[in-house]
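As structure tokens, one chain now follows by itself in the form predicted on its own.
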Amino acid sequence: MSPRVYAFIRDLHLYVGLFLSPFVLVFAISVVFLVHAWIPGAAAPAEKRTVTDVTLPPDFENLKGREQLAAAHTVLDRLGVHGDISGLRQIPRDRRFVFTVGLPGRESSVDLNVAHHTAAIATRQTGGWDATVYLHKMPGPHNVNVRGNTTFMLVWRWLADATVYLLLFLSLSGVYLWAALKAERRIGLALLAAGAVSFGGIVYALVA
């Protein structure tokens, strides 16, 4: 092995393990949340308000896809509300819209009535905290039509995959590195079995 490529990989290695530090940290705190399901400050109380005579984009009803996201987007700013839709509800029946407004950190609740232009809010401060875990889920498998709809959320998204794809670069470069150190193969050997073992054992579990 040349010396030249091992010090580079080396200290890629290194490096690119610093730059992803923070997002594993961020990962790693909200693995231990959503596994124990408690999070402090999640369940503060909601600010409530209601405000009237609310404009409306043309044909706002009968809008489909990203074009209704984006007049949503258009009424929430007028509200005052920011952030990612998670959620949209249409009730055709009442002429009503119900929105779940998200950030890390805090969620919101809209419900617009367009027959009456109006909007009930309900904002909660969720904490820190919370925020890991909201930015672990997002973006996520669920509603993917209708998630990363800010550029915030554009950004995390990106983040996030460059994470993972980071991640398999360190494992690569870890195995690679580990191989080049002789007197540390027998052991590395060892805890690789036993993670693989480990591994092995937890999928058996599942499907078994």
Given for the second form:
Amino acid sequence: MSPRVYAFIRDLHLYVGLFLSPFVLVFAISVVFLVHAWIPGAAAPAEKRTVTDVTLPPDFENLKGREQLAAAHTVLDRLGVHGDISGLRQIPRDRRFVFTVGLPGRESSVDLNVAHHTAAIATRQTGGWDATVYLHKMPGPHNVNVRGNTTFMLVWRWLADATVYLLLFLSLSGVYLWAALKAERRIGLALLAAGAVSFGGIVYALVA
Amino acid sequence: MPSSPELAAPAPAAPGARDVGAALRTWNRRLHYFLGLYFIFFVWLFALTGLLLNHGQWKVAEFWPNRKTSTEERAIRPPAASDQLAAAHDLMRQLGIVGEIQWLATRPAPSRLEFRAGRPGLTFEIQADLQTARAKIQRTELNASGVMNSLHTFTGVRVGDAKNQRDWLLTTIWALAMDAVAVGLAVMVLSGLVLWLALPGKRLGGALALVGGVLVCGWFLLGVRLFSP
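Alternate state requested, the form predicted in complex with the partner chain (shown: the form predicted on its own):
To see the whole picture, the full complex is given below, headed by that same chain.
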């Protein structure tokens, strides 16, 4: 192993690891909340209000896709509701739209009645711990055509991907750095094998 | 300005204290390596499936359209237990199904027992009519990508859903493994910080990287909400 390559990879491992550490903590902390279905402070009561005389963009009910989302954001801005639209349900029979709008630590539900130009809004401040869960789950596999309609969510999507790629780099470079330490090889190999056996064993038992 | 020699410079550590400090640093470095090596396969699984979950449109991530389903109807012996969970377990034993039970949001008629049961990548939707002693079983099997994605989210519980509790030993073991990986990663972050602080030559570069990460991540965690009206 060239000492220069080793030193370069060690420095890169250090700096990437330090940059990534808050992201890793966000994902790690939220795992505990998700695994135990318990988020401190997330069950805060909703603040409810109703807005009348809501001005709607022309032909709002017939818009589709990104045009509909852009128009919905115009309406939500007027209602003072900000965040990424994570769910959108149109109920044509009642001429209603139900939006779920989220920010890390805040969740709003907007029931928009197009016929009466009214909106019933419920907003919950779910707090910092729930923010970690929100970021962990976003953008996620659901409502793919809807989510990612704000700049912050588009950037977060990119950062969540970057976290994965950088974590893979950290684990591979970590193995490389460990392999260079001859004194730690035997116990390291034993732990690698123990990890492989426990991982493989649990997965096999779950899946097979 | 410090006025006493004790404040001007720390007193040289006694040889014993130096030994303890050196031993702690060595063990901190070992802890960082050893946790990383032990959890590497878990971390790869959760990292890669996280990527797949965020990119369901990728060909490799597609699993739902490729699922295999089959339905069959079988005779059953109506469970004697009045407790729903015990009755569901009895029914699963009769049908040869093993896995975590998931209760559905809709409540069936009293003469029916309806639930979902399964393991990552394989689910059974069971609709039993206790009066006619017949059960309809819909089996859904996912491909490898579906199995991996299911492992990422297989906890047996969901926030805001008090109806469902973990009822299969392997789900509990998997949930504990998820906890262990999370705690292991957090410990690795902390031990990494200690390793960095022991390198005086890397303090500035490291501080820039760390502050950069804290600012970017902190913006999403707190800033987006605080700066939104």
